[in-house]
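To begin, one chain is listed below as structure tokens, in the form predicted on its own.
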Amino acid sequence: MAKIITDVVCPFCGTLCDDLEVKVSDDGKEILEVYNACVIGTEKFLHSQAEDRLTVPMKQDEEGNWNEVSIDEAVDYTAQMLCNAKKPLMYGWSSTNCEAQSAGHEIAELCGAVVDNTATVCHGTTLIAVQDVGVPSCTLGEVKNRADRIVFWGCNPAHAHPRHMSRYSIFPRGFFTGKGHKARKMVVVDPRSTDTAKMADLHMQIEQGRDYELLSALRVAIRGNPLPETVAGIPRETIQDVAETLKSGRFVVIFFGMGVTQSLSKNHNIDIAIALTRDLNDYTKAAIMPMRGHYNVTGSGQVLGWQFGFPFCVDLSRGFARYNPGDSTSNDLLRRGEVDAVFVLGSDPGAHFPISSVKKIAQLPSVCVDPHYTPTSAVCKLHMPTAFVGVEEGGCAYRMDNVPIETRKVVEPPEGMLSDEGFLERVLARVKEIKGVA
């Protein structure tokens, strides 16, 4: 007879939704349905049933032929090349669990690598900006809750986190929100007409690459201030209108994602997105959170902090941390030639980084392990499928607010599959063993 799973957590994106039912086999080994999961968060679980799903770990040779090989075998050339490499890039760690990530920095750290995550082409920018002036944040709790006026800031939920709006910003009914979305004012920033922007109260449909602009007006004019006539594409009253409309909420929530982290200015963008924030507290409670991707991307950039003291991007090729984004950032490292070997766990830089980049990963030492077939797993020398974190693996990972969640196993993985935990734990054995470290 088959059973449902309750409090189930997704492992698509960083709202972390943890009100997932899933049905499952009696036998624990089928899931049959998921319940209240977005469509994205559907196919995350049904596709772990995928019926051409890759089982054993496969190498690929000389004459680019794939072989399968066994788990030691695995396990071998992996701890061998991240030893014999002077300076090896460890990349991904934003879809695994914190335990993992936790183990590769050991690993990392006994052989010299660089460890870096998928912030490095998202929203490091976003910790660049919070370690330069800080950041009045709060949790998507508080949002629900008490936020009555909700900017979406180059970001587009509807598509990219599902369910966020549903759960959290605009529709849910909180404690002091007890109308849901007919008692919130709802702005939407983003050069294109999005789905996003259709739902909007008013959507400021700014010029491209124009954000530190426009956060700079809307500064000037919560202040009152005199404006020109059109900032950014936009005009004087509108700027005007959103201005009065934030200050005259309970609870400002500024979300923003790529389109200000990846346009022009950068990290800069997201100084000044703080800044207005902060002046918005002089009238009201305002806070900013960025919109995570990838589920556990927040995690990687905890775990990385309370080991080495920094969120992404983490050299310790000389014995010691260092952080220096442009430099140790790994598109930069590919690119300019200082990485002899590439481990890839949690991501998938060959469907994302620059051709430059996944031309130098195909040349060098390369492991993959994702349990899809990826870009990333077509260029590497060698492809380590693992069970499913979320699905078949439990663990931590952090909210997009930084909230750490303890994540569910639903279903056992195929017979004799590792977790990304259980492979790392026996590379991180075999490196100690290479290195003659007890």
Given for the second form:
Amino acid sequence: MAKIITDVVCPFCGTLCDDLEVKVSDDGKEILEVYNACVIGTEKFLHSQAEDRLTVPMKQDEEGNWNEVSIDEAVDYTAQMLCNAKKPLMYGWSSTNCEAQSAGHEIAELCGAVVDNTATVCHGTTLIAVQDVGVPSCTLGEVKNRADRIVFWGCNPAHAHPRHMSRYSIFPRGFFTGKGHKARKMVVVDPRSTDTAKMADLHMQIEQGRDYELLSALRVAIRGNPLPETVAGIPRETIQDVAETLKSGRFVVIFFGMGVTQSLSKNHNIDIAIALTRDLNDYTKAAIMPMRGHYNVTGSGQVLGWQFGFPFCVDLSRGFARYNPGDSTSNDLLRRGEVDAVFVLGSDPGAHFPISSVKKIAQLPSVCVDPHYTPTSAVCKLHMPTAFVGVEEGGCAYRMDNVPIETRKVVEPPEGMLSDEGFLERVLARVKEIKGVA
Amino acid sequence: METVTLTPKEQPELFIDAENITPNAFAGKNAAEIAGLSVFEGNQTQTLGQYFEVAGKAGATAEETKIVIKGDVTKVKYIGMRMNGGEIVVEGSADMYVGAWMESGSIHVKGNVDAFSGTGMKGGEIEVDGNAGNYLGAAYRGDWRGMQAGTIRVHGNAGSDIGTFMNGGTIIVEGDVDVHVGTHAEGGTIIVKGNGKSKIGGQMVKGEIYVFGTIDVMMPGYVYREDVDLEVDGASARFALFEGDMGERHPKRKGQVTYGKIYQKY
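Same protein, the form predicted in complex with its partner chain this time rather than the form predicted on its own?
After this comes the whole thing, all chains and molecules, with the earlier chain placed first.
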């Protein structure tokens, strides 16, 4: 008889769906089926059962051959690498729990490292903007129960956050939104006709890289000031229409993604979007929220925030925390040759960083901690496999609206497998030994 | 005025933080004492003498001290940070944060400077013969006070985000600039002798931007007002005056609304 575990939290995207049900075998070792999750979430659970899964650390020798090593050797190599470096980079942290992040930060503090998370190539610009101008935000529960004007700006939840629209933003019937999606107006701003855009009441097919101008134009329209005939390829009348639609709503929420955070204008796109939200609050209630990607990238920002005061790219090399995106961000450090060791956990820069940065990782002493064999492991000197957080290990994760949710363990990891936190604790102990601190 | 000469001898493996290269830190010290000042390479504390030959001696005060760096210091950050009087000449290129938060004195870089030069500058002069990077004369992250006074002159081009949150002082770029000029500015003057790109004066509350060349796309919040004849940085010409950013708040003073101004040369 298989048993069903309910209220399981999905460790894939920032939506952090908490209504999954997982059918496991009687002995609790095998996942048979996953209910309620999207295809990507389901795959995340089922992949932990893959037969070709890595279970032992692998180290690359001088000639580039991979050999199995013991966990003790992996711990020692990692600790020695971090202790010997003048400025090690500890990157990733978004696909692990807050407990592991906290343990990692302790190592970083002892070694004078730079700690950076995936926000650096994703919503880091949002965090810069929030620091510049503040943010009026809300929780996803409020969106479900109250929001009747939804804007998706430069994001495609239909593919990137598959259950976002059905759980929170478009379809659900909430306390004050009893008619569900019939009572909601959906505006999508995207240069492409995405699957999300196809569902919208209004799709503003904007010229690439002109988001800043269009957001500015919306602010001008809300203030009732004159506008040029077209802005960013959108006619004046449409812009004024959208401004009216937003003003007439009871609760406006702007969701935005990497279409604005990582295209021309970057953080300024977000600070003007926040300014637009602030302007809308003169007429109605409005909030803005980033569509965070990794399930716990928000948590990494939170943990870094309460430990060091900054949400990403924290430079601890001088013994105090410094933060300046453009100087202390991973790609700038790698590209300019400012770091001499790289430690990666819970992310895959090998697949997502520019090739100039990846080449630098390949030249440096480097460690990759990941349940999977990834493009990052291919360029690192040591690959340390660990248990899947949210599948084989519990722990705290933050949803995209900054709500902490405790993830659940559903199956046992393969025998002898360490968790991220367990591995980091052992590295920390070894670092303390090498540095001679109690 | 006494002169201290620094000659780079050993390139650092990584980059060094050298906020001690200022007339203030050097004042009243001889060459040996200056060579003993600390610099930081990653998490290692080193001495200035490890990377530079130090010759000459400093004056009694910052005002009486001139520092000459003979050569490229492209791996040295924070030259002239928080300097308060005196003079620095770099006979090559420098890295980030040249003259950040400087209060008075002058810095002359004969090569290029990288990003964040003149960050939060409060006074003094920076002259760059080559190009400047991004965030020239801008605010530090999270600060609403960018450059407040002083002058920055760049003979080459400058990057993006120059004069962000600027509220005083003058930035002159003789070449071209990248996107975002004077974003969030609440004062100050930016003169671009070459071409601008888009997003000039976005969210600007107050201040003036002069563009001698082209502007790719004007921000939608700017309204053409009139033509004016002006003398700007030694050049007389006719300019079209635009006021904005109409999407942003604008304070009223004695019944008059203050706007940001963009002057574009005909």
